[in-house]
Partner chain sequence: MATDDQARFDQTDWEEIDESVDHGLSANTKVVLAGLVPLVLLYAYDYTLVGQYEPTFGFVGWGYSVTQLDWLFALSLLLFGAYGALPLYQAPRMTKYYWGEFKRNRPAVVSLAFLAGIFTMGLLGPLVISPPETDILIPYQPPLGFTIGMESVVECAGPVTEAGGQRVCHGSLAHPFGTTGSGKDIFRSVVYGMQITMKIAFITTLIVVTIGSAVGTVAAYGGGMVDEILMRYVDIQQSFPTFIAYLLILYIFGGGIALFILLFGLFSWEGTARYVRSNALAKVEEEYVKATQLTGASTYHIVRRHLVPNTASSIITDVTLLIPAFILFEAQLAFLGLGDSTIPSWGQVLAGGRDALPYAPWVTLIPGLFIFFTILAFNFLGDALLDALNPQAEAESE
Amino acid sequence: MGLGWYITRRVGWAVIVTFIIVTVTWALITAAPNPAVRQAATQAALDGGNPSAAAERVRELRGLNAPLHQRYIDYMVNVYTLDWGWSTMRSQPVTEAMLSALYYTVQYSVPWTLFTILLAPAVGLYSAANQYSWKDHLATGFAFFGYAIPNFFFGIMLLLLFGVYLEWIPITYNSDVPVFSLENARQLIVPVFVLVTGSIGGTMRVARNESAEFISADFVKTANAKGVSKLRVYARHILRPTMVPLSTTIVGQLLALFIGASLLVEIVFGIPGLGRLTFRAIIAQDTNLVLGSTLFFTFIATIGNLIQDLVYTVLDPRISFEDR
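Taking just this one chain, and keeping to the form predicted in complex with the partner chain, what is its structure?
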């Protein structure tokens, strides 16, 4: 069995996983009382009408009276054809609402990802090169700090310090400024900083521990003995093997943060991105939108796991893909 077959199998499995997850969400939604029906019944009761008749009308309108298997097939077809329904909160299709929110999420996610990928291995390598010195302790302390401080709390504190007291950055997010402008950079610098400190911590630790192993490896000693410059030794001989385990950690870390913390960071800084959209949909009881963002985040997670596995096998030729 070769690499191609492994990749095919892994991708196929990812498709099955999304299928199962979508089914689970359907089961959850179906098992629960529909807020729209409840709302209609309450409204009818308040207006002096017949609550059960109103509930029945809404059920019929939304196709909730159809047999279960019919509803399941409809749901699955709709999900996979990206027909995710109408968002009552935004008065536009769910996919459209999510696309417009994604525009703002991407604006801080891209610099955040780039900074993490560039900085984490560099700091980790630097820390390993100066192992057990005060520089190493400083870097380690920084890593632990970033890892341990709740991102939203850190965000609030920085906003208070730089926004309210020092007035260096705007307190409210302005969504009208052009993407590549100084104002946009100014309002995104703190959210990006907060997220980078969050994601760099764990990754930097892995980079440090992994590269510490290679610093005393035979091939590094050989390179040093041959008179290869120090920079080249670190960049070519130590960084490369370190990147193998690191690449998977980076993907995992970024994913975990993207799904959990970025939601909070968006709310703290008032960025109208996907996280805030999800949150407002929950508050506004907009089922379609909640479901849409849930599915989006799970798809991202599945794809992320897929990439993580594939990157690992492609980068490290020693991995056997038979026993996976």
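In place of the form predicted in complex with the partner chain, the structure of the form predicted on its own is requested.
Shown below: the chain alone.
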């Protein structure tokens, strides 16, 4: 009944949370005026026709004249059967539009996530091991710089420096180059660097503070007295318990940047990813595509929080799920 029951309940809550968020998003977009209806009425008036009849015809074609409860039920059934409708903006199924955009998002989000998970705890541990020295101040300054500067502004400055003045990287994103190629690495290195500096700051500070507490702990002094190597002391006896509270910060930072800052980065660098697709869908009021993107981001958030809780048991076996 311990871990298995806990996972079952968390997955159930994830489904409920997803259901509520998609419902609220659907209600807000449904309450907004549909641009296709307004455009049809305007065009009919300009052509000397009947605006009301034209608007009613569009509502009928799009199923907007059906009762709200029926429209809501139909959509929720389609959501859980992965029939997410047709994107009017892209003229293709929503799932295909999202998969084609996700292909480009993954190319920078995977290396960004890996670099953040590897570098943030290491930099924090290095800073804690050299407390109040110039090394500590340098690492702390780098963390605060990345945490404070806006991602979109930092991205624009780097693009002007390395793309316009130095001409080291391409100014516009080329989606035709192979994924595993030097050309693709050149055009993605700056977006990845911008996102890493934005996510490493808060995570590094938590890692530093937590590591500083364990450095002076009795079990670390015992390991040093036994002649355990410094690398083993830092990696096993200090970094491992530090990762337990740090995993919460890492997941929160990555989810916030993936949903928010990555959108701005995609717009600045012209990457046709999922964030840019969602932004354009909101502007065009493409209801199906907006709701599909909302469902995807909700799924990522709930799965990320579930993985975060499961990582606790790997990093600290003393945590019990019997009463949770």
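C-alpha atoms forming the largest set that superposes within 1.5 Å between two forms make up the rigid core. The shown structure was predicted, so the numbers you read here are calculated from the model rather than taken from an experiment. Numbering follows the first chain given and starts at 1.
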> Once the two forms are fitted on their rigid core, how many angstrom does the CA of residue 285 move between the two forms?
Replying inline: 3.4
